[in-house]
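As structure tokens, one chain now follows by itself in the form predicted on its own.
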Amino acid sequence: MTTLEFSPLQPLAAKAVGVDLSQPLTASVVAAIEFAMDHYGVLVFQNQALTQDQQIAFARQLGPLDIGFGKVKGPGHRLKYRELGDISNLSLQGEVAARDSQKIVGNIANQLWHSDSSFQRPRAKYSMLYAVEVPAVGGDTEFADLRLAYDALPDWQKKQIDGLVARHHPLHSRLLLGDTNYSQAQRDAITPSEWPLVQTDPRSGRKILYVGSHACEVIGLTLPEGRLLIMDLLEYATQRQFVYRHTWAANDLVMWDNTATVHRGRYFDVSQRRDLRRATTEEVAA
């Protein structure tokens, strides 16, 4: 019988032990994972040897799958499933990609604080990132808790942002980095979405400061005012006391709630192999 236990790493994250994610999960284990996600926002599962089939099967037990930015990317996919995001610096042939390739641009863009698929409806709920191969140095991932950030906001700022809505665009962060080589079809593949800056989690009832690098403007404010507000709020939300930093080992799987956290990859030498793959579920309306 599976005995699933959670050991807090800090208020934001916990290590989960006592479950083999390569095997089908019971309804009680799925419920325990969801309950823990409501509390922590980030779960770390270590020593999980997962094939692509097994990772997809695990993710499907937690909700319908999302391909997010995969709708914008061009043809060609290194992995077996389109629903598995290729979070690597490898070419279609499995070699380290050239520094000016889209794969390397993607690695750099992932170093901005963001929530996966915040630019679409339905947006992403759970992301499950699995490490196949990691560099000797660097390539950590950081997670910031947007619930803790909202709780710590001064009252005047809670009043300032109450009722404000931000527009999230799939290419905003890429264009910011000078990655402009997209066809009109790619630019039209995902319509931007609008989300309140302050949200309430329907499961836990906690307030969330919903910001990230996909947010490009605030409705009703001038463009400069809105962008500065987003930058200020994101800077506030990613202070050290709200952040968990994960140093990867092969066969780690880290799962997080995109509606309650933002995350970013950290620098690594892109000439060294880094191979991770991500499955993501869509948010289901309450």
Ligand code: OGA
Second form
Amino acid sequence: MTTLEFSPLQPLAAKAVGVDLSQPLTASVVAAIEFAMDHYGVLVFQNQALTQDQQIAFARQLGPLDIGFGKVKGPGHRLKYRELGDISNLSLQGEVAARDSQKIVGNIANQLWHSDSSFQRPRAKYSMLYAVEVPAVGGDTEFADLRLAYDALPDWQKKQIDGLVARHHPLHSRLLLGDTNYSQAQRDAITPSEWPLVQTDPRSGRKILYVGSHACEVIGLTLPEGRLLIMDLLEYATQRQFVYRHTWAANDLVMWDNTATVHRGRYFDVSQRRDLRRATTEEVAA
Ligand code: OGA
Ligand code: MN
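Could you please show the structure of the form predicted in complex with N-oxalylglycine (OGA), as a counterpart to the form predicted on its own just displayed?
Every chain and every other molecule in the complex is listed next, the one we just looked at coming first.
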């Protein structure tokens, strides 16, 4: 029997070896994964062969599952479970979708820095993204550590943002890109949520700079002032020294903490197949 080990990647993340995620995990392996997540924020598991059933079973061992933006999406889902987000450029029939289809247009917002489901309460805790098929070039995913970002802020700015609260909206990043084709029912499906810009990460106990592209205003500031502050802070938080970039291979599973980190997809040629699926747990209030 092999044992689970973690080897750190810089400046955040770790590679996990010695575990087969398709099989039920022992309580001590679950605890080791949670402990490592609290520390690293991102874990990379390679050479995992997971059916949809196995991916869901793995994720359920880490908490109740979240549907997130799936609540806004129209009917029709290619995957077997609503709790598996279809992070692909494929149509319901499994072919590369038309460039101007909602499937491709909507997913482009994943290329803006964000934390999954920060627009809802409870928000997402862990995201577990599994690669079925990846393009030969492009389509990496980047992760930035919001704890490192907070620690590095100058003191004057820590004071400036202390106590400020941002509103996070499910459609803000999409509307910003010009993806506006949402009905009133879709627009109303999720009530926006408010979160302090500075928080104590419930798991690592460290302070975080909680910003991302779902944040659309800062309570008490004018819209332009608040949006500029959010943009400035996000730019600060995502400097190279706080970022791990993952280049995908098929059968990789990458798991991240949505409070300690933000992430974004990177450009790829949407005429090439890219098929990933995501299970996500909900943050349970302490
Ligand atoms: C996600 C996401 C980015 C990517 O699945 O939550 O933002 O690279 N994905 O596909
Ligand atoms: Mn995401």
